[in-house]
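Starting off, we have a lone chain in the form predicted on its own, written out as C-alpha cells.
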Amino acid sequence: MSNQNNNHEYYERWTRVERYQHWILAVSFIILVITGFALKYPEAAWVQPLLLLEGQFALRGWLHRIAAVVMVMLSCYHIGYMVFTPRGRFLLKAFAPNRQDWADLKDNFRFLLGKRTAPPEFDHFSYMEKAEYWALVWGTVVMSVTGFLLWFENLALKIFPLWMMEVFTVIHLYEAWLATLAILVWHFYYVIFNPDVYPLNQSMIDGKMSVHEMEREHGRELARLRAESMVPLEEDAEVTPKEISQM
C-alpha cells in the first residue's frame, strides 16, 4: 500500500458482519472450485494427491457437497441481512443499477481511449462492482439449482427427462468455469493486481478505506458525505450500526 493510503482518516467501508460473509463465501468458493474440477478432471496431475488421500472415502464429493451447503446457507443469511436490516437495505439500494452507471461506463471508456483527462467519480458502488455483485447472485442461483438437481439425481429424474440431466451437467460445468475465471481475472485484478491497490485492497480485512482511497474509488460518495458534513472517522474508532446505516 502506498504512503498516500496510510493517512489517519478512514471511512468504514464494510462492517464486521459483511467481512465475515465475504470470507466464508471466499473459503467455500475456493473449496467448491478445487473439489469440483477435481471431480470433473480426475486424471489431472494436481488431482493425484487428493486421490491418494481418498482411499475408499469419496473425499472430493463430500467436501464439494459440504461447501455447497455452506454457500447456500450463507446466501440465505445474506438475503435476510439485505432485506431485514437497515444497513442491508442501504447496500441493496446502492447495488441497484441506475442511469448514472451508464454515464459512468461511457465516461470511463472515454478516459481509457484518451478522450477524457480523468476517470469518472463513483458513488458507494461503481458500475463494475454492481455488475460483479449481480453476476455473483446469478451464478449462485444457477450453481445451486443445477448442483442440487445433480446431487439428488433420483428425485430430479422423477421430474425431468434423462437428457435434462446432461443439460444440467453442462450448465453446471460452464458456469463453474465462468465464475472461476471471473474471480481470477476480474476480481483479483481489482483487489490485488491493480497498481493502485497492489499488493492488496485491505478494506475486506479491516473494513476501512482511507480518504485517498475514497477519493480514488468513490469520489462522488465522498463529496456527498462531505457536503452532508460527515466527519471522517479517526483510526481505530468504533462505528455503530446506526452510524453506518446513515452513511
Second form
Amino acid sequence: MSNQNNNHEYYERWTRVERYQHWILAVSFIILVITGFALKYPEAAWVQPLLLLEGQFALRGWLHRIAAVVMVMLSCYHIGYMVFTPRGRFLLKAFAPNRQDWADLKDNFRFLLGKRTAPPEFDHFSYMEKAEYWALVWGTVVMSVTGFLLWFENLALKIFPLWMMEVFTVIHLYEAWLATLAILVWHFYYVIFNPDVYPLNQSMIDGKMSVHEMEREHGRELARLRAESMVPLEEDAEVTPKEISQM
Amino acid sequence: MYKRRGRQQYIASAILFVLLLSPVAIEAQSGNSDCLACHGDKDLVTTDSTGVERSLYVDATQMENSVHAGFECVTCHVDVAPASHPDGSRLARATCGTCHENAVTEVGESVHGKASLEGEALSDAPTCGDCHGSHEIRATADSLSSVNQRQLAFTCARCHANPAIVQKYHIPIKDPFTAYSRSVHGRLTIAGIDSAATCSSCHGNHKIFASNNPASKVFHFNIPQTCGQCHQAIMQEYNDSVHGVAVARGSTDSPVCTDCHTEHGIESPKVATAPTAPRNVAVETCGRCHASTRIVEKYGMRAERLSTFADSYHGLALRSGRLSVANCGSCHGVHNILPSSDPRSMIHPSNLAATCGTCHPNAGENFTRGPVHMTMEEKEGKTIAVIRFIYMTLIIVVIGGMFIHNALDFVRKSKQALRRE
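Okay, that was the form predicted on its own. Show me the form predicted together with its partner chain next.
Below, the chain from earlier opens the complete complex, with every other chain and molecule after it.
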C-alpha cells in the first residue's frame, strides 16, 4: 500500500470537490465556534487576542459573520450538488437512514459489550456517519436561521416581538454547544482518536480508502462492489478508483 | 467668588494709600523698626515648648507684597509690651479677629476651629496663618496667594496629604490631593480655568464641617446643591429623577452626585477609568446598588437587573470592549432616571421606540413587546426556561450517548489490539 501509483489498492472515498466542501466547512465551522463562544465568554484568557481591536474594529463579530456567510453559501452549493449531480444523488441515497442502520446499531452494541467478536459490516455510510451528517444538516439550518435573525435584528423585530429575540439567542447558544460537542465527541473520535485511524483518517486529505479500511469500515459495500463489478481480488485488479465511483 | 474683591479690601487699600503718604506712615515705619532691630536679624531664634528651635526672623520685604503692607507689627501682635518684651517673653498668636471678626467666628465653629480647642491638636490644627500666610498675606484673587484657586489644593494638601497627620487624627480620606489633581476639576484648575472647582468650592472656606454635620456643604443631602452651584441644569434634572426624589424624601441609600461620580477624583465618563465610563457604569456604578441584595430588598426593587444586562447581547459586547453598545444610561438616562411608569421616562412604553431608535433606527412597536431584563419571573422568561431545559436534556442525552458509545468502542478496540500483540 505504500506504492501510491498502484491504484488498484485504493477506492475513491471522496471526490476532490467533496474534499473542498469538507475543508471549507471545517474552517468556517471552527471560526464560528471560536468567535461565537468568544462573545459568550468575553473575559476568558483565550478570547483576549480576538478582542485587541474591539474598541476600534469589531474583528470578532465580523469574522463570525463572514464565516457564517461562507458556511451558508457552501450549504446552498452542497444542496445543489446533492440534488443535481449523479454523484450527489448517490450520496443522498447512501445517507438515507434505513432499517439496516437500526440492526447495525444493535449489532455494534453487542460487539462493544463483548457479545460479538466482530462489529457489523457497514455499507457506504455507517449509522455513525449518517447520524453525523443529518446532525450537521439540522444544526446548520437552526444556526443559520437564528443567526441571521439576530444579525438583522431590526428586520427580525418587524416580524417578531422583542422577547422572541431572546428565544433565538438561547437556541443559537445551546445549538452551538450541541454542535461543538458533537464534533468533539463524535466526529473527532472517528477521524482522530479512534485507535483504527489514529492519528488521522487520511481519506479527507487524499480522498482514498484502502481495501483494508474498506473491509474494516464498509465491508458490506465492498462485498457489493465486488459482486456487482466482478472485480477480482486485489492482486489482479485493474480498475481505477474513478471507474469504481462511476459504477 | 475669587474674582471679586471684597468691599473691606477696597476700604483697606484706600486707608493704606493715605497712610503711606502721611507722616503717620513714617511714624508707623519707625514703630516697626523697633521690632526689626531684633527681628531683622536672621540668626534670632527661640526654643519652643517642644524643644524645637524656631527662627524669629521677620523678612520686612514680605510685608510689601501683603494686603497688610504698611500695618504696624502691633496691629496684629497686640500683646506686645514694649518695655518688657525684649526679655524674651512669649507672645500670644497674632490676632486676626479684631478686624476679621466674622471669619474668626466661622473658623471657630468649623472642624478646624474645634480641633484647635482640643489641647493635643493645638499645634497641628490650622490657624488663619497656616492657610493665608503670616507676613505676606495676599488677596485671594492674587494667583500667588496660598488660598488662590490655583494654590489652594497645595495649601490644604500640606496637612491632608500628609500621612502622619491623616493617621494621627483618623481622617478617613487619606489623600484627596492626588485624586483631585487627576480629576477633571484639578486638571482644569492646573490649566488655568478660574471657574473650575477647588477644595473650598465644595467644602467651603472658613465654615468647613465634617460630612456628617448637616451644616456641611458635603453632607449627603446637601451635595446636589453644592455641585449645583456650577452644574445647575444637571441638578434640576437630578432633583426630578427617581434618585433625587428619594434623597429629598430622606433616603441615605439613594445616590447623590458623588455616589456615581466619586468625590475628589471626578473624571469625565470619556476617561476609561471613570466609574461612569461605559465599560464600568453597570458594574461599578449602577450595579453597586441595583445588584445589592440589601438595597434591592429594602426598597422592593426588581432583582437581577445587572446579571440580566451582563448576559444580554449589549452586556456581552460591552464586556468585550465594544463601547458603542447600550449601557444602563443609554436606555434609562443619566441624571434624569425615572421609573418606566412615568411618562417622562426614557423607558416609558410610549418612549421606547425613540429610546431604542437611537441605535436601532427602525425600532417599532415590537421593541416594546417583551421585557428587556428578562428573568424567570416573566411569562416569557418561563418560555426561555423551557427551551433551555429541552436543550440541556438533549445535550446530556445525545452527547452523553455519543460519549458512552465511543468510550466502549475505544475500550473494545484497544483490548483487541492488545490481544493481537
